[in-house]
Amino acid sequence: MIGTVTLNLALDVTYEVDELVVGGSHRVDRSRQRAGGKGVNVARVAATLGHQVLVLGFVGGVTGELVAEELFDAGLTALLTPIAGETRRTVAIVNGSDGDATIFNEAGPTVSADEWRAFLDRMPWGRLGVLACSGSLPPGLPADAYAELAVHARHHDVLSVIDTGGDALTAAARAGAVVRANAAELRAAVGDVEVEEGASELVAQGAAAAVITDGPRGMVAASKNGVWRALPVETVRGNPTGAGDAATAVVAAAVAESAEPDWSMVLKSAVAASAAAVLTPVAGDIDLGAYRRWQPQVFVQ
């Protein structure tokens, strides 16, 4: 089973408008709300690809109740730790004229040391094959919270995949996790370097592997066995907010199946999944037909 950790769960609200005009008044053609946060997006994609998932995170207040209800309605099994603060909301405004999305992310509730300890104490290690941790850390948690989870996972013979940035990214690398980031997050952590060099630096720091999305230039993976770059099949327009989460889902599934996967093949699936996610209106969904069509076409060098 893939356990997906979202320490900063959210209720994602999406508005679709004909055209976004700054300072203007807009008629919302369509709106949606559902449980969100990067780890939830990972869980949705992994479940769509046929994997068993368990959603882990914090919930609080009325918004937290809505998040828990939506996860249940979506058929996603969850083990959620209650907190005193109110679960955050995010708002995405999708521009109908070009498909681009404008995102507003609340910071999230403060998590106390006791609430963090309660979360750790409830971790169902015996049920997990891999732990996938994604997204921002809520106020109150230390920068090495994901690294702490990776250490606990290793003690229970559970592999970990951590998608984050900054100090949390380097801490996760030092803890021996497979790390995931985009190019901007990578450079914020290791400096202004080429993506291949930065990914290799994370491996040198202790990461089992590093998988970095590089926008229109594709995706890079590095491990102790080498460095690979996968090139996108074609330019895809749509909503890019869940593309990186789709890649993380593929990486987590690969690590669940093998401690040392063939990273060139993982990249082919991850690039195809990311592109297929862009075609869907909300994060956490992928176009399965496009994914299956593009997967064998991705070129890895």
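Please show me the structure of the same protein in the form predicted in complex with a further copy of the same chain, now that we have looked at it in the form predicted alone.
Just the single chain follows, nothing else.
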């Protein structure tokens, strides 16, 4: 089972309007809301690809109740730790004309030390094949919360996949996790280097592997056995939000099956899943037909 950690769960509210005009008053033509946060996107994609998932995170207040309900309705098993604060919302305003989104992110509730302890105490390590952690940290949590999780995971013989940036990325690498980042986040952590070099640097620091999305230039994986670059299949137009999370889902699923997967094969699937995520308008969804069509076509160097 793939455990996905979303420390800053959200209720993602989407409003469709005719056209967003700054200073204007808009009638909302359609609205929808569902559980969000990068870890939830990872869980949705992994579930779509046929894997068993467990959503882990904090919920509080009525917004937290709505998040829990929506996860249930979506068929995603969840183990949620209650907090005193109110779960945050994000609001996306989508133009009916061109589909462009304008996004507003609430900061999220403060998580206390006791609540963080409660979260760690209820981790069902025995049931997890891998732990995938992604997304921002809510106020109150230690900056190295992900590395702390990775260390706990190792003590229980569970490998973790951590999607983060900056200092948290190098901390996750040193904790022995499989690390996920985009090129900008990688460079914020290891300096202005080639992506292949930066990924290898994270492995040298202790990461089990590093998988770096490099935008239109594809994706790079590094492990102690080598470095690979996968090229994108074709130019895909759509909504890039959630494309990285689709890659993380594929990486987590691979690591759940084998601690040392064939990274060139993983990259093929990750690139295809990323592109298939761009095709869908909502983060967390992927176009399964496109994924299956593209997966064999990805070229890995």
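Rigid core: the largest C-alpha set superposing within 1.5 Å between the two forms. What you are looking at is a predicted structure, and each value in this text was computed from that prediction instead of being measured. Positions refer to the first chain, counted from 1.
A.B. asks: Return yes or no for Ser112: a CA shift of at least 2 Å between these two forms, with the rigid core superposed?
C.D. replies: It does not, since the Ser112 C-alpha is displaced less than 2 Å between these two forms after the core fit.
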